[in-house]
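Form predicted alone, single chain, as structure tokens, below.
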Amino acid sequence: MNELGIQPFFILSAFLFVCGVVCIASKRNAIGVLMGVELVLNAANINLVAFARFNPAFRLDGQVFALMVIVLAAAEAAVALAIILNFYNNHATVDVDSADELKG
């Protein structure tokens, strides 16, 4: 049976972490950009993974990174998302261009 290297998972990595860069620097809808910062999370989540299923002294840890940095993605995007609805209910608008009124 043909295994597969290492290889494939970083250039599926790197893929989804320019299309999330790319996503981060060219929306202007906040939802858009919360998009690509999860984009530039699951890269580093393929990563981590890919480390763990072939390197023996790794091989727990990456997927404990992993699951925390799904965790933590779920955090940010909860509280970007109450951000987002607020400066929404205040302003009618989610451009992140107009976002520099947000001193507490």
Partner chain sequence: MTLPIVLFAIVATITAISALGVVLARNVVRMAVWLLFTLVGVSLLYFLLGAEFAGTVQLIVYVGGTLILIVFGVMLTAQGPLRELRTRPAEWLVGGIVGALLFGLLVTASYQIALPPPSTDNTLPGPGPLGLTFLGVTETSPTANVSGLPDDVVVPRKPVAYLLPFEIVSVHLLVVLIGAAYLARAKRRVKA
Contents of the next structure:
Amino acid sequence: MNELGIQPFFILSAFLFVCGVVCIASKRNAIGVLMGVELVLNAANINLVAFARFNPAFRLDGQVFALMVIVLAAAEAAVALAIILNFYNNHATVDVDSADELKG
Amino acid sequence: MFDVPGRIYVVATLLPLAAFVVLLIAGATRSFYRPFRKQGGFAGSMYWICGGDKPLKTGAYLATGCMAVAAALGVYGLVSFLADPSEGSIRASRWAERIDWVRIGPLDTSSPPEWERQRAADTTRATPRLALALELGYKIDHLTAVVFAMVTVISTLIFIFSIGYMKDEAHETYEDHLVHERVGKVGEHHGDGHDSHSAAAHHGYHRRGRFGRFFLYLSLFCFSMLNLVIADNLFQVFVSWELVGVCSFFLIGFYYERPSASAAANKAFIVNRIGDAGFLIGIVLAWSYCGTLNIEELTRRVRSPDRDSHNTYELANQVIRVNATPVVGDAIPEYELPPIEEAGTGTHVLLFPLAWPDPTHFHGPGYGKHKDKSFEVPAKRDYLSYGVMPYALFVLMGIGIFLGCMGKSAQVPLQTWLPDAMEGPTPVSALIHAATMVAAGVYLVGRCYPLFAPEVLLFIAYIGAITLFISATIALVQTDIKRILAYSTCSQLGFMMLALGVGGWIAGLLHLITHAFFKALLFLCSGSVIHGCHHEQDIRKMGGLWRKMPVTAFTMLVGVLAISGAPFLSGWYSKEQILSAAMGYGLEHKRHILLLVLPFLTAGLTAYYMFRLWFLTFVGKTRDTHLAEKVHESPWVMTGPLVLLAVFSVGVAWGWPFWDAEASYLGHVLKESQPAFVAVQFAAEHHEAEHRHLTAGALALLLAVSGAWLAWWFFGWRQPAESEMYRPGGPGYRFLYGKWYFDELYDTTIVNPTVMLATVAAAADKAPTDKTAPPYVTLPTLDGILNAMAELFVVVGRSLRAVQTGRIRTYALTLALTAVAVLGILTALAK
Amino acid sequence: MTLPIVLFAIVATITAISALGVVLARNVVRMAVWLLFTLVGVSLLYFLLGAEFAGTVQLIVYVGGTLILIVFGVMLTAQGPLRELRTRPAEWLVGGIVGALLFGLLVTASYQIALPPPSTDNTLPGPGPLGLTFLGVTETSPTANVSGLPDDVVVPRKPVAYLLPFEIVSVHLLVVLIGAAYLARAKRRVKA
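Same protein, the form predicted together with its partner chain this time rather than the form predicted alone?
Now the full complex is given, and it begins with the chain already shown.
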């Protein structure tokens, strides 16, 4: 594993991150946006675990952070879904472009 | 309580204040409970008790009662003061007291606080502060006692007169015929059961009567005046001075719906303020150099002691001038007397200790043996060491105090407010603008006399001479009965100032007393005439009124005779003394001959314009028959005071033998409190005056008789045709009728430039309200700049508003872009 | 070509392709399926890295919890037209450019990081130490180099315990639970 190095993980994580960002920026479906957020979180998690593996200083910390992110992501997903459902109840749509009441 | 008899005066002073407070509370209570007036119960009954819809006369009776008691106390005080056999310090302690009002430093001067010590060690300061307290106090001397009795008696009579004169104000609604233009526009909302907007449009302005308010102001005024009279320190004088000023403002503006009245009130207040600024300067100088504001202590600071411990002192009661000697190193600065041949010159005034370290053994400055010729002035000064004050500042202090007196006593060039002040009700004119308030200026000059350098006294004399002449010439041609009297007041005040300036201290203050009586009489007579003629004030429309109102006519004749200086009337005694003092001074100092010429000339003019007034009003044919039908004599409540005042005007200055003007008893009483130095400083003048006083009397009498005869010839005998009286007249006439164009001069030189400056400032401040103006016009103004800034933010905000799309995806994209930018920058930096 | 490299290549490819699938799929149901594969791929990566516990948690919580939640969301909101909301090509283009830029920068940055010397210990702490850590019982970690510092600078590490974060996360979860229930309850129907 050591001969692989940490860079490939970085690149994969970067790819997932970018995918998530593009997903957030381009999906009109609110649930699609939520999935983009999950991708971004996962990208971060990959980094954390990779650091835990390759840097002895983070052997514990990396994993702990990753676990916390996973839990928080679950919580975030629950809240986001609640918001989306509420929005859907009020607007009969999940199109994020129609949620522009805060337009200046 | 009366183991200190001086407290009579405190009680008498506080009585009008009590009346004021009661009236004020009653008025406030009435206003407070007014919403409940329709309901019964406590609240409703409070409204009706405190006045109800119709002004109550009770308040006036209360105020008059208080004033009458004060007058009784004043007269009783005068009698007991004159009868008091005690002498010296016992007498002083019986008739004067002082307490701290605001104490700034510790009582024990031997252990000053740290800051005081540091301050004292700082030699760069002019004079360390000595006075550590503002005090309240009273001091009764002969002058105070006499003036106090005069003020209270005249005030009482005027209060009584006012009950009759102001009775229209006691009605539920008062119709002001002189207010037309405001009706229906700004109408004051008294709303006491009537609508001021309906049916009033062509009949004048309707409002609730202000009977109580009038007496409220009068009471406050009397309190202020009495407080001013008994005050023993300049600060208390100043406070009363301002109170008097503000009461004058209220009373002149009593009919404040009339634009002319409110303008006159403002004018009086503002012009007085100019004088008061000077007064304040004087007070501050006195405080910072002499370290006290108590007038007696100030006198003892600036004047040398009466005597030294050997009871011989040639420089007693003098202002001693000294020169500074060069200081070497850190030595205590020393000052020394100039050489004997240059005595009386010097750059500084020596300030004397208030208490000598060893009272049994001291010798003041002087040129003889055992006399001090040089004085150490330590940086830390106390009551036991000498001090100095630059002579220029000493003069400035005197002029500053006199400036305040000029404002109050309407001396040129601050005289313009007094004639305008006739907008107030006539009793006010009588009380304030003739008998008392304007007298305050003269009184204060008399009080602060020892503080005036010779230069200041000369200044006072010239101001007085100029005023008396200018005002008399203006009075020659006026046609408004009250304005003639107003200018005559100015002129008579000028006489007083002149007398004080030329060393006739007794003469000036005697004239103050006698003038107060006969001028109050004249004003109240004019008030009676105005009342009888239904508020007609133009003497050209009157004539032949003596048949209709004999009491008024004859009492007024007494007043006219008194002011003209007819022998054996009160005015004669005082005026004769003034003129002989002026003559003595004029002959002694030939350079100042103007001080002799002007008063004599004016004595003739006075007789002329006063008799002109009387003849035009009371003698001859009735010129306005329409007016004459309505004329009636005033009720006893008004004529009673007239008769009493006439009696006073005749006899107040009598003495024995009464044909000798110098024998006036009142004059002798006043002489008791004449500052000691007057007799020394003006010895030559007094001698000359003594010498010439018969000449002066005869000359004055001759001039007065010829003036009176001229008036009789023109207006009593020749009876000018009506058309003649309304003719515009020549340029000289117009010049005098236009009051020497003082108002116009001030308008052009001061008022208009100020207004213009204000307009320019306002224009620089405000953007024009005209919205069509191009923006570059408004930009340079302050408003324009601020508006432009505001506009800029509005524009920026409006354009930035488009960025706020409200779409999450845009935000996310922007966030991503920001991340790209930040990462890019960091990457670039990391290389 | 050792086994780990091969395995990594396979797993990474699967993960990347399915992530791309999430982005490119139009139908939201398909997106969910692609996401499932991505998440599974990530959990496989964790196993590869030796973090078995993290991988397990990823599988259980993410795949078994969060994703189900999302699918529920899809189910509750998926009406015909909503299942496929079109994005304009211009937006795709802008998003793609920003994404490409970001990706380039991240890759550049990842090559600039000063890496610590590779760990000699191939295994990561398992659930036992992790659990103890969460309970606040730790042994002092060995001294370690922190990236960015010169090698001879040794930063002594203090014992780290995660009891407090653990508690915070627990409370957080509780709050979220209540909040989600509150938000999602049907208050009123849409008027139109």
